[in-house]
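Okay, so here's just one chain, in structure tokens, the form predicted on its own.
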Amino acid sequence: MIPKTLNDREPVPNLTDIEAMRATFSWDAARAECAGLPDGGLNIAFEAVDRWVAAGCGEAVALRWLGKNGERRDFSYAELARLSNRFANALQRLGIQPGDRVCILAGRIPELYITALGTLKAGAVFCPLFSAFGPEPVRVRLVKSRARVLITTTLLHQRKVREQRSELPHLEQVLLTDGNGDEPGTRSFHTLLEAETDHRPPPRTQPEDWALLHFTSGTTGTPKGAIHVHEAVVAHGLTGRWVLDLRPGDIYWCTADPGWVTGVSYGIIAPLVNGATLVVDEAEFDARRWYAILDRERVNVWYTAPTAVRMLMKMGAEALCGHDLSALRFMASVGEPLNPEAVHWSMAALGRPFHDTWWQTETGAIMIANYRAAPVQPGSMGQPLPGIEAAIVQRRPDGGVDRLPPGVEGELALRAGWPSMFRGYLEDEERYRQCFADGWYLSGDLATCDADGYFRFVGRNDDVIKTSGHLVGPFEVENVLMEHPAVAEAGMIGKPDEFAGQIVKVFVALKAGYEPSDALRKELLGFARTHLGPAVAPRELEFAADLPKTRSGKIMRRLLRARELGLPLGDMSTLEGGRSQNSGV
């Protein structure tokens, strides 16, 4: 265990007594903390910006966007408020309805943080798309979420989204941020926005609204689109100012991508909740650039992810020499186990360790966390946050569940019932009833709790893999490499990355008439990466004479991973045949 880290140079953390809250803690105490609006109404957007105007804090700096070439503009509240007013006044004019779902497929580009809070305050549904995905990922999402306006750049809309114009019926209008409309079915995100006004009536949305779709992966069937609701900025706020520790003036850095759950929670709403600076980085990965911007910047709360600690930890020292990390009062980590090595190897590199934390798109804010006040456990994902409750259960095929004791390892379920938890499954009722048993939210993935509290990681229960913080589940990855015409059957597996953690793995029959060779290997590698993207397509492909299936016909995974690890090959009894000849299982 690794003591706390505080010294008397430092701001008393924001939560100190973490039992003698949890004893008083009610989740309506803290939806009182919100600004809110007239007759009970909510919305994130507001909350983000426009409550910081209205009490004069306007001219502080709410965005600081670093360009990836050398640019560099800060954005204020109050500029924030009146662009965000200008998108939201623009989609209205455009006939978009409260409900209706305004994707973005964008880098870290401010035209993203506008859009994200105009959206919100039109009353519609924001719904970002990873901008690594490729176009099968991206066509998939937007059919899935009848998005009607697209905003993106001109170089993703020809890369990802031209071609598959004709299969988007409800696609009505795509927003360049960066051309003049010249391209066929596009209009000027700019021109768009020059032509309306600053000011705007204040949001009419109520708590229950919904204001957030994000996209995860499942083992079957296409991604699951989970709603959120503008409640969840009850928790964003919250875990913001007690597990991450953020007050206004904080400059605060979320390396995130707001193409996923994280960039956006953690990456807009929360920092801009509490008042903080977001310091935003266009560029990807560089170890002496990040470690430059935490020495220029003069950060103070840095959020990260372990695959991109992992990375700092193999440049070495050298990267580090020079610069200056003392502003650093916390750092925190997210999107898979922090393994215990990256947690010693901050306290010797940088002074201080960095805090786990677990939650999931399906949470929608952080639900367990290793706090600044309390000592880390290096390999806990932490405790549960003031106001939720969680267990290690089991379940039972009545459909029930059962508590299980400290130290023996079971599904991790949450008490549901928090104001981030997220409200269904984009039109997929019998999915999202499946995840709740007994009044608890069933994660899917496997943890122990030890007598103290707190918990830690052990795998999925099912076939979604962690990569490099990403979900991907194999039924896109399968999917897509069954369109080549050499693909008879695949199968997904994830394989221990040092430094992604997991990779994706696939297993591949050939129909009759193609035989296995380095060049189809290379291919069907190709074939996938340019489909899928590089954060969803394999890293390593086998070839297989067959698959293991079970009776029905299913692929099994398990048995491809325990082939793989050299794990036990467990229950066979539902193989098809007994045991294959041919899989080498």
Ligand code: WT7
The other form holds:
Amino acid sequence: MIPKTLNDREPVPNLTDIEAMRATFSWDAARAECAGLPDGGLNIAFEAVDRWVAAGCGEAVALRWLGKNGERRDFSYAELARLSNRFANALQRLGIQPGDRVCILAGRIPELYITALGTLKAGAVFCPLFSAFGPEPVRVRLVKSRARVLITTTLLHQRKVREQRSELPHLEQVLLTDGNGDEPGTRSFHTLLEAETDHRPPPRTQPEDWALLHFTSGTTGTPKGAIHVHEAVVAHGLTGRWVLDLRPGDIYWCTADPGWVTGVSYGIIAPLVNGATLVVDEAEFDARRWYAILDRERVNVWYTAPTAVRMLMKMGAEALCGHDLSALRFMASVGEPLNPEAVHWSMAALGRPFHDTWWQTETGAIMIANYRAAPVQPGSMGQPLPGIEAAIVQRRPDGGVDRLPPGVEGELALRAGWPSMFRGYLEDEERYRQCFADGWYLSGDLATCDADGYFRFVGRNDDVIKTSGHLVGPFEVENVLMEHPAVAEAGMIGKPDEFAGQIVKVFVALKAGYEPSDALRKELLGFARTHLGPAVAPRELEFAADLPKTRSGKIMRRLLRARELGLPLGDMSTLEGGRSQNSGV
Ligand code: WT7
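Could you switch over to the form predicted together with the ligand, since the one displayed so far is the form predicted on its own?
Below, the chain from earlier opens the complete complex, with every other chain and molecule after it.
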């Protein structure tokens, strides 16, 4: 346990007495803190940007964009309000209706932030696609979302979309951020914006209107589209204030890419709702560059991933040398287990601990956290947010759940009903229903809770893995490999990795007539990378004569994993049997 001594030169934490707050909290009170729309509605973009303009704070810097070639560009709240109005006007001119999906496939460029906010203002649904996805994950998500508009760059369009346009009947408009739109079937994003005015009446959305669509993976089937509504902003704002300790004027850096939920909930919405300046770095991870940004931009609050923390640890003190990080007030991480060594390292090297936080695409916002005012328990994800009831449960065969006592491992569950809870999986009512029992949302994570209410992550009860904080499901990876003529079967596992947490590894059984060889391994890895993109593609591939399967013919990935780790197979198969009721194997 790392006790906290509050530095009296620093502001008092936004959330000081967590227990007292838990006793008195109500979501209705939190709802009442939103500005709201003039007609009684609610809109995420209005809460994030226009509200500040209306309050006379429009000149504050909302977005500080750092380009990969050294560019530095500030956007004030007023400028973001105007540009997102223009984009919303453009969507309206294109005939986009409330509820229609608008996708973006781009890196961390200013247009992404304008698109997100403008889409929300237009009442359409913002759906980000990770720019490091290959053509196949992009196609699957564009098909499933039925996106009518895609914003992207010339290069990404050429590489990942153009050849598949004929398979995307719903996609009417492709808007290029960096071109004149002289490619067939495309238009220029900027030309479109130039033709619009800065003005737009306030949005007309209601709290339960769809706002965000985030794809996430499960063990089986195509990615699930988790739907969030405008009311989610209540939880984004509150967790930004209480967990990340954000306040107006803070310089805040969330290193997550907006292609994933963290990069939207905490890389766009939460900091703007709290009046902070959002630092956005277009470049990829680089320890020296990161320390330089923290120093030069005087970052106060930093939200990142354990993989990045481990990479910084690896680079040692030398990379940090000469940099002044004294502006940092609070540091937190999310997405994968934060190992205690990383917390101890940050205490020694940076003078403060990283605070682990836990949540999911489905929860929309942070649910469990180590707070600025509370002692940090290295190795623990922390305690639930006031307003959130979390428990460790076990599913009963009759479909109900039983709560388990402290210290006993079970499934992490949350009492359903918080504002940023997902409202459905797109076109998959059944899968959504299966996530709930007896009024609890079942997270699919295995965890324990101690007598003091601190939760510890144990693992997942499905075959989904985390690599560098990115969620990867076996279905997409195995399916692509099976498209190759040599592959009969493929099974994906997460192989433990010192830095990435896990890496994607596949076991492949070949069709008759094909022999394992180094050349074939390279070919298959290359094939997977071309189709899936570097974020999802396997890093390792091993040939196997055949893959272990259940009686019903499903690949037993846990057994592959046990073999890989050299765990006793006997024990593992008992475990497999024990968990089979949970996971439906
Ligand atoms: C899964 C959710 C993180 C929010 C955005 C990603 C794992 C998340 C932690 C943590 C251990 C964690 C869980 C969870 N996870 N936070 N602090 N410690 N594991 O959301 O992509 O839907 O991933 O990430 O397994 O279920 P996501």
